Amino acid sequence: MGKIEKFNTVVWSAGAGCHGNCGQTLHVEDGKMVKIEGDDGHPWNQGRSCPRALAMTQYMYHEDRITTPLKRVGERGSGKFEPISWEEAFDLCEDGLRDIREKHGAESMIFCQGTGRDIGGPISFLAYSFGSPNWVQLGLSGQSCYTPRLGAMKATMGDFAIADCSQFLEKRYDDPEWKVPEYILVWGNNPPNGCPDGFYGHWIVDCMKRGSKILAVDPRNTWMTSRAKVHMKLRPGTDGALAMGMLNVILGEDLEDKEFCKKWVHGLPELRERVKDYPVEKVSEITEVPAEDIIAAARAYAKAAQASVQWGVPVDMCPDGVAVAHAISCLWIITGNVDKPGGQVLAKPSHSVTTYPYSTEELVELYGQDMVTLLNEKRIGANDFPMVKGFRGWAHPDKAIEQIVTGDPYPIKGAWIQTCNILGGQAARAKLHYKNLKKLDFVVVVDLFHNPTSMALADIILPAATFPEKNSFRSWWAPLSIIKKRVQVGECKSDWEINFELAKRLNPEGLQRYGTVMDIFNERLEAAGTTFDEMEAKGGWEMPPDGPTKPYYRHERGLMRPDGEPGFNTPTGKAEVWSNAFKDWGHDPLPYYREPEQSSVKTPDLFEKYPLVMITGARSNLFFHSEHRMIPWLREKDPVPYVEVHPDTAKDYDVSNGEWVNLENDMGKVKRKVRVTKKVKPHHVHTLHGWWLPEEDGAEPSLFGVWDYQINQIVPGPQAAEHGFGGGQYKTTLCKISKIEDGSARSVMGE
């Protein structure tokens, strides 16, 4: 045995699947790690693990783990691929690209990002390079994650916000500049089961610890939800309405912060008059959350010294997840829970340092403005949507299936998926992308094991490498970060290696610049006045120092807006809760409610059909999204696609706990395992998405069972909602329950 050594790095996918930050310890033994623990010494976790980061070595070391290069050999579908070297692999990527290119455009090629791992700066740095405006994540409907509640926020403040746990500060808790917030609003999310969007969930927890108060918003009922003061457990998809409804309380009662309302606040009377229209009686009705719930709520919310807002992707999820952002944002801002201690920060990326453009304002200082403006004459979706093409660099996942199948505007021919697996994941209509992705010249795979994705579509496979085995950075908030290589298994590259490398082959002369990737780590952390090297020297992070990356108070002391002068950054100086921007997008600049597209009130007969309201997509502490079904520490705590049905509903459809039936609409069926619980309405079930099984066999028509277990296939979509982020049916799609009757269901992990 060699001598066992510690390296201390942050986690940023792949393996641990998620959007990351924490501090973790590498073992590492004779040149593989052995361990993994979590850094004491990292303000982000403090020394905490989850279980997936804890079982990476199973990630990293499986023997299904893809580690060289694939070319496929038989019929797409067949399964059939041969290894390669890197040179022929590069080569054929190269020679395929240009091909598309030469004959119909940059443009016809598409490069699909899923979410997690640090994907969002080589992919963008790989399609722009190549010539092509269309970076997008296929399949998600809507783009109905974080984006709509980025656009809102951006539109209302000019920049982004997030719940204050004092994670901009380096003593964290002890730093006399914090105050714990008296409540935390915690809508459509279980903070413990997941990191989202440059959050620790946890972090909810330890305020709890030093006296927070938790007011819940959730139609489950979770080890959140339990401890709420009060639990709204609304209708899926009527979260507009909630917001509109505790908003009239506030403003009725004039519980506004109105000295921040008179100084900063923009539009506040029109906001008055709207929220007239949502009256608590009215709002209950429509949301099943009583009256005096919502009223409690909204009183104590506004009431409280300081009160900050974690919120989950339901929000984006909602029949327009965008002016549902706009209505919650709008309790932050009446109440003056803005940008000071304990409320909501305003999010920059720490050291000014951009991993990759979250608004289109990034992306101008990035690659400039003749580029952005010439990649939007031809992004998809960018002039259907004035949103889409104002506010952020992404394509349009449902405008792009649509032009996949018709060919209009112009025809896609060759897609670059990185990171996502469409067909066993994101995909809305998952059927529907299948068949016309099969369709497409040439599809390249990115990723670290076989999926649904790869079997169906790919004609190269690259190997890509786990956080322990690559370099990148991270300023995804805070703090300015790095990931470190310690070890290297088989032939697996990093994102960002593998897509230089093709970027530099494809645009030789405008990324003369670029000797290595370091090159670009390099000049990216310019912003911040250091190097790679200087933050490894200094232990790998820095907390953002003080300025307008770190909080608080920075409206006031003129560090939000380009000109240097106080307020925000936004057409009148002031936080808009009537919104210049949306306005110019051509949208309502107020908050509104719009009901689901399927539900008792808006499809009658097809809730007669179907009355069991379906949610999708409740984050697992064992998976992230569709990843680690085959990892065996994991997949033993949940071996199975289950799904959570009340008592009440299970006896009114015959069924037992333990028993195999099928979520059914008029789309089709999904095979799930029932768990007879309460932690759900009677008229509602829930599902984890992400099913398929590893173990099954994954050449057509199989393709890992994903065609029995992708619940996605019986979500409705494309459909994006007006401003053309959010929208997405994840929550609110309509189903019943069908005993499985010809003894079809299968054997799973043994079972």
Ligand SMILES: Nc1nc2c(c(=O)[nH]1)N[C@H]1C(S)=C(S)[C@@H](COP(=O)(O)OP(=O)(O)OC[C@H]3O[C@@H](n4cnc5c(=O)[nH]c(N)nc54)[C@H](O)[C@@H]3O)O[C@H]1N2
Contents of the next structure:
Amino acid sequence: MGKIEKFNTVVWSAGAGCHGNCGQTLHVEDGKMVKIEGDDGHPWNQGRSCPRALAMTQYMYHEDRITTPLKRVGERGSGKFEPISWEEAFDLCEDGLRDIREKHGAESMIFCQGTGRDIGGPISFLAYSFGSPNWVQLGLSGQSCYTPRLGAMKATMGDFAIADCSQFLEKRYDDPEWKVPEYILVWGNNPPNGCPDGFYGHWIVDCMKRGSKILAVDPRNTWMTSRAKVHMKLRPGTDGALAMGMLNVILGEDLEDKEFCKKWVHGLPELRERVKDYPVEKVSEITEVPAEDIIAAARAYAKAAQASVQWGVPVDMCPDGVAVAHAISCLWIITGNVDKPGGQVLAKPSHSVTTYPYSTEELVELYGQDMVTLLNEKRIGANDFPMVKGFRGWAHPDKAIEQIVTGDPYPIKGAWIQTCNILGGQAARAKLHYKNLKKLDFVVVVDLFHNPTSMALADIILPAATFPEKNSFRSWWAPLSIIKKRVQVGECKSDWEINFELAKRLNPEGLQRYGTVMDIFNERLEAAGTTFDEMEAKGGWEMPPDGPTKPYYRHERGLMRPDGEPGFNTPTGKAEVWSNAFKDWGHDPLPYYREPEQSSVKTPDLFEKYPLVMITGARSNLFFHSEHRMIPWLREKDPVPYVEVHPDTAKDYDVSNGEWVNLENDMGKVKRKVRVTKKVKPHHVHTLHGWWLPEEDGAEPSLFGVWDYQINQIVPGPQAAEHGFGGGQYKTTLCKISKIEDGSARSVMGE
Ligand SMILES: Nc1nc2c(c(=O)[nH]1)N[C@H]1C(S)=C(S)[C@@H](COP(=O)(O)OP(=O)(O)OC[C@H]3O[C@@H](n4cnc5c(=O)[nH]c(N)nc54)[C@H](O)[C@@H]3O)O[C@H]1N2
Ligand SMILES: Nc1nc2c(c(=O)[nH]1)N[C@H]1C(S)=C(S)[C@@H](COP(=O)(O)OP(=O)(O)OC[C@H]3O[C@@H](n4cnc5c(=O)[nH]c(N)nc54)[C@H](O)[C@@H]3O)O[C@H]1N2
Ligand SMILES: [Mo]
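Cool, the form predicted alone is there; where's the form predicted together with the ligand?
What follows is the whole complex; the chain from before opens it.
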């Protein structure tokens, strides 16, 4: 046995999945990782780990892991691949991409990613170097994850904000500047399970231990909601009405922070008028939340010395998620809970380091003026939705999948799929995505394991590295961190290395200044006045110094605006509850509520046929989306896909605990095992998304059993959000339960 060496690092993809920045200690023996444990000295997680991090050794050295580049040798979908060298793989990718660029234009190649792992940097670098403006979270209907919330905050405050749990301060809860939030309004979020969007879930629990009280907005019962002073169990997708109702109470009872509003808020009189349309009784009727609960929660939140909101993806998945996020952001704005301790902390990338360039100047310098023109004029969706053009540099997912078939205004011929499982978890209308993507001429998948997407579509597969196997850096909120390679598995390469090699081949002149990926890292780290090696020598992470990226009261100190004046980064310098940005984009400058696309109110006939509201994808801490089903320690805990059914509903449908059933609507049916539980309300059901069976046959037609278990084939689309962002129907699809008479689920799941 060799000596065990210990290295501290940060858990950012691939492996645990997640959006986190946890400090973990790797135990390495003879070049192999043998154990992982939480790093006590790291301010983010202070020594803690999650099940997926703890199972990393099983993930890294799993027998199914893809460890060499692969080339398809049979028909698409036949599952026949053979190993090739990296040189051959890069040659084939270069030829395939060049061929599309020459015949159809670079925009005919789309670059698809999943959720925000360590991918935005490498994939935009490759797409833009190649010359395509079409970088897209393909399948995510309405781009309904975080983008609607980010868009609303950008429009109202010019910056993003998250619940203040002292995460920007090195001494954390012991820092004298920080104050514990009196209330935390946990809205459509289960933080300890998901740690979403750069927020470590147990920070809320840490705050609760220090006195924070919880107000919860969630149709289900969770650990978190069971601790709430007020739990508002709303009808899924009616969050916008609830937020407007709370604003109605606060403004109706003059509970706003008058001093803050006078000095820093734009458009309060207009908001006051608008919320009159949402009296509490009406809101109670829409949301199914008792009026007294709405009033109690609104008062508690508004009267607190400081209070914060921690929200989740169901907000985005409401129809017009942007408007819902707008309404919720008005809560913290009018109560003055912004940029102050224990409120909503303005969150900026640490040390102003960004993983990829944002500004037009930087884009022109790196990729040329043509790229910027393409981004504005040819990016899919940019001409349909002003917010797609004006706010976020991604192509529009629902438009992109349709353009593959219409070819209008130009053909889509190839896809680079990196860090996403479109057919196995990301896409609503999963079968439509399957059918349309099959039409492409050339598909590359960069992943660590096979999945239904790679099996059905890939011509070339490139094997990616996990976080202990790669160099990278991270500035998503704080601290600024580097990730240093410690082990090698097979021939796997990091996403940065893969994309760098290809980008250089496809744009040799433009990228002359970079010799290796390390040159890119160091260029990006310049904003922090440091280098990768210096960061490593200092222990790998650094908290932001006083200035624009460290709280508090930055709007008063002139640190938020490019002109250095006090105020927020908006046209008026104030937090705009009546938003000039929305007006300029042609949208309602004030928040509003819209009914979900399918519901008892909007589609009563459909509701009669399918009277169950299906919530999908409330996060399990065992799995990250469609990942981890092959990891024994994790799968053992939740071996099959369940559906949560209330006892009354189980009775109505004559089904019992442990019985296999179908969830069904006009789009199809999907198998689930019944778990009778009061976690859900009667006539709501909940089930986890992302199910496929790695142990099953991967070749078509099985595709790892995906069409038996993938819930997204009965989740409809396209989104109908006015903004183009929001409205994915992942939490509001109507369905019914039907019996499986032939025992087919049992045979598939081996029970
Ligand atoms: N029904 C339903 N569907 C949903 C949701 C829901 O709530 N309900 N949520 C939606 C949301 S919010 C999102 S963001 C999407 C997410 O959807 P995706 O991000 O596509 O999620 P995954 O299914 O985990 O697919 C990720 C793939 O990338 C691979 N991978 C992981 N890390 C890396 C890496 O570092 N490099 C590379 N090259 N590959 C990597 C994994 O092995 C996996 O195959 O799903 C959406 N789908
Ligand atoms: N372990 C793990 N962690 C993850 C992920 C994962 O797959 N696994 N995915 C990551 C990603 S990409 C994301 S976007 C986040 C998502 O994580 P969160 O933002 O926490 O979202 P969910 O877990 O989908 O839902 C949170 C809660 O909202 C409730 N809910 C459902 N529908 C509604 C509704 O209409 N309104 C309201 N108010 N509440 C509703 C659910 O019952 C659930 O308890 O997690 C991230 N973290
Ligand atoms: Mo997400």
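Note that the rigid core is defined as the largest set of C-alphas that superpose within 1.5 Å between two forms. Residue numbers count along the first chain shown, from 1. Nothing here was measured: the structure is a model prediction, and the numbers come from that model.
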property	result
After fitting the core, Pro357 CA displacement of 2 Å or more between the two forms	yes
